[in-house]
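Here's a solo chain for you in structure tokens, the form predicted alone.
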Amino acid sequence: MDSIASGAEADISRGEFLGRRAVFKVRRPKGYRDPDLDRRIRSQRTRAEARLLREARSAGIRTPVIYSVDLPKAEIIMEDVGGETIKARLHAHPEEADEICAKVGSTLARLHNARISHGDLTTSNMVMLPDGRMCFIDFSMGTSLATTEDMGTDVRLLERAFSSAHPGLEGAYQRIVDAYRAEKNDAEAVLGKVQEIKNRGRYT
């Protein structure tokens, strides 16, 4: 298997599963935790992420298809969707920013309408597929039954991603907001929460 990433919580690699290209995500044990507690935490987080991926897909959001979940190993084996991250796409084709950002905004609105938050929404966790569809990946920090606060945090994280990872494209972020507002139920409540979150950071 080929390693893709090694984060604070999990190792991600690419290989084959039953003859199909697949991504393997394994949560590593934490030596500072009691072993039994560590196994429970990793198992619970693996189960929660798999559930969110399925719920988002049921709500019409393109996510990787899950092939296998091994709770004792804290492993998810899922579809390798291909494509390229939105971060890479925007760097290579800034002229497509308005079109891409409109897709991001409408996809996020549909996710939030299903009361699911992503929890770590950056342009590295969204993929543009070869067929032009948007795919959301890595729901390890997401929640179901998401509150307005959870949704506002998603939007705020995305705003910060544009200011830090995409200098010069900050204006395109408004296209996300416009598309989100057009499709999200009660969008103004979420966007108002975004401003509230920004104000908190300003005064702390």
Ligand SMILES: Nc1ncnc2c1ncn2[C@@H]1O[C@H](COP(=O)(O)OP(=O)(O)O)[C@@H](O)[C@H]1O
The other form holds:
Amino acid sequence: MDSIASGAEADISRGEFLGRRAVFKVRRPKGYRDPDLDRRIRSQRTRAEARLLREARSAGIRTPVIYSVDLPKAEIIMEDVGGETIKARLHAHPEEADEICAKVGSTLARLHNARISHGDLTTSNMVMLPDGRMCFIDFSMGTSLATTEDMGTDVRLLERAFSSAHPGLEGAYQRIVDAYRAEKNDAEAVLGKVQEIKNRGRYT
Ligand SMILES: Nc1ncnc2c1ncn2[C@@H]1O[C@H](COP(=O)(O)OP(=O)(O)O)[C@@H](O)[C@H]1O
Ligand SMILES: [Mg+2]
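The structure above corresponds to the form predicted alone; please give the structure of the form predicted in complex with the named molecule next.
Below is the entire complex, every chain and molecule, led by the chain shown above.
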């Protein structure tokens, strides 16, 4: 197995599962937490992530197919979707930014139309597939009964991502908003919320 990433919570590696290329995501124990509590948190987040990956998929959003979930181990084995993160893609091909951002905006709008929020929408949690489709991953902070506030937070996170991780592409954020507006039901409520969230940050 090849390790791909070690994030704050999970170890990600690539391998095979029943002959298919798979990604193994295992939430590591956190030594500073009470062991029982730690097990519960890890298994609950694993379950939440698997459930949202499936729900988003049912709503027509491309997400990895889940092969196996082991709650005591806090492990999800899923389809390796291939491709590259939007973050890597934008760095390698900044000229594609407008096109990529339009896809990000319309995909997010479809997710939100299904009342699902992502919760951690960074350019590392979106993958551009070899066929050009957009795939969302890493749903553990999401919710399936998303409020306008939850959705506004998703959009705001993207705006921040484009002002920090992708300087020089600030203009591309507007493409996300345009595409979002075109696809999302009652987009103005969410975009109004984004403004409100920004103002809150400014005055507190
Ligand atoms: N199903 C998958 N197929 C291909 N690559 C993946 C898959 N899941 C994760 N990755 C890669 O591993 C990285 C980390 O996975 P992620 O689920 O976002 O974990 P973390 O919670 O640590 O951020 C992603 O940014 C992506 O590059
Ligand atoms: Mg991630």
